[in-house]
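Next up: just one chain, as structure tokens, the form predicted on its own.
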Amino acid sequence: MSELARADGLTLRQDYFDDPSAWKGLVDLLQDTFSIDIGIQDQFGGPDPSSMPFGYFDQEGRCIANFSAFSMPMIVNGRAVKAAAYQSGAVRPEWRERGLYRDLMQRAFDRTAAEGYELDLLLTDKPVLYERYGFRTVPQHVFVAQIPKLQKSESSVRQLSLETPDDISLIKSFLQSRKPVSSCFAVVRQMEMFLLNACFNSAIRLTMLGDDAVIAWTFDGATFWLLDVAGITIPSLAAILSALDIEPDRIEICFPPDRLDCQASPEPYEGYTVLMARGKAAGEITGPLILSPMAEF
């Protein structure tokens, strides 16, 4: 611990999301520096048991200051990659500009040097931050698709809730058993990022097709944007569009299409944040490519 989190009578803890009132504390920090609520995560089954948090309470139980580490298998041009992700980085603001942060930081990426992990990754609006550690932004696109023929579908298609436990159930089994979406640049597996991302946002739609995948998506009506397909097979385009019966005037995938049988070409993508990656399988990542937002974290 610093010296200054000791003289400040700061308690430093570690992996305490097994103690309900920290991690109601993270909540709380979390709600009140960025307005987001990720105690949603506790309707799905509570937080991922792969993370690795580091955080700093008061004398009076409240977290505040933190930054997390968690396992997100990759795959990066074909390898399969043991890849750690960055978020929950936070300080109230009376506890700002005295070294809190940096501390938590470096002990995070301690720990995942520690236990071997080839490739870091980070999602931020402030990069230069990050820079000093080594960290180089990853320019990403969205692929913009040429329109298939659609063909007369036999998939079934179904709506799923994540107000419905079986619903529920459902999604999580084909997120631990999916396909990577891609094999340029996507997630092996995360659970907790794609529910609470489809949670924060309304728009997005998660659909049943077939046995086979969950396809999550948004239409309005001109632009179709599919955001991610968790399923023990990707289906192509066409075959999407067909069992979904719309007919979009413009196509953008938020992944690398390579599984999806189509024509696509890349467009850059303004986001509000940036990736960011290091780490000596940081070198393999080439592009044109992008994280899907239900992966984002």
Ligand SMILES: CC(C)(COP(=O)(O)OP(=O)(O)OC[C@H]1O[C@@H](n2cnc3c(N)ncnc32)[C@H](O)[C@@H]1OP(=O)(O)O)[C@@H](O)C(=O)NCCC(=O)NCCS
Given for the second form:
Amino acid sequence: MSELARADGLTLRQDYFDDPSAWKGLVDLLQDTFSIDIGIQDQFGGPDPSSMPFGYFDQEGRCIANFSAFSMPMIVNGRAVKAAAYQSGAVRPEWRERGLYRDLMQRAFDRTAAEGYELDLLLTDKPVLYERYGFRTVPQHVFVAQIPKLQKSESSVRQLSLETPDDISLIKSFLQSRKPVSSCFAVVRQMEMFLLNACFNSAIRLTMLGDDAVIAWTFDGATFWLLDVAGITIPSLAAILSALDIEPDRIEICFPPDRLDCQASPEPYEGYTVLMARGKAAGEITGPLILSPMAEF
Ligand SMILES: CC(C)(COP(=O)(O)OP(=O)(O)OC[C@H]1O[C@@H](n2cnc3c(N)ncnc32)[C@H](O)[C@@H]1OP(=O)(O)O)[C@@H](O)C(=O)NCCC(=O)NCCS
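Please supply the coordinates for the form predicted in complex with the named molecule, as a counterpart to the form predicted on its own shown previously.
And the full complex, kicking off with our chain again.
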């Protein structure tokens, strides 16, 4: 523990998600800092079991600072890569500028280095903070697709709901056995963020297409955004649009579309956060690419 933390009566806790009151402490910290409720994850079986949280707690048991790593296996340029992602970084205002975040970041980075992760990923609106730890911004692009010729679809479609336990189980089973949505840059396994992201944005629709894939998408009447496909096989863009029975004016694909059998052009993506990477596999990342919004963390 840092000298400062000891002097202030703080307790350092690692891997504390099994303690419901400590987990609630993190939920409160992120609610107060970012106005998001990660406690929703309790409805889906709790946080990612691979999480490696590092937090400081005060004498009342409040979590006053946190930084977490978790395992996010990736496909990068055709190769399965052991990747770690970092999230839930926050320090309560009254505890800032004393080095607590630096201390927690260092602990998390030491842990993932010791466990042999070959790629570190994060999303941030403060890239300068992480550049001094060797992270570099990875430019992201959305892929604007040519409108494919629609076919008469044989596939059944069914809207899924996160209010329905059977639908949640179905979505989870696809997330566990999915084929990565792209061979260029995509998660291999990630369940908790997909469900949380779907909960956070009520415009996101999850549609079961045939027996093979769950499609995550939004449509505003003109533009169709294809956010992710969690499937044992990846249907073509034409098959997806035909089954959904929509005729958009514009199609934006929010992951590299190499498995969608379509023509698409990359356009720079300007998001609120930037994607950053470091580690020995970071050099293997070649664009254009984007991390699916369903995998955002
Ligand atoms: C960003 C935040 C976590 C920093 O916490 P902190 O305890 O004040 O940070 P520390 O005192 O440990 O400083 C760590 C380093 O970050 C730098 N830093 C702090 N705030 C920064 C900011 N807003 N932009 C860029 N760098 C920043 C410090 O200069 C320091 O750099 P150094 O290690 O080279 O000396 C805190 O301000 C916070 O919770 N902000 C709101 C939530 C947020 O933005 N979280 C990060 C999401 S990616």
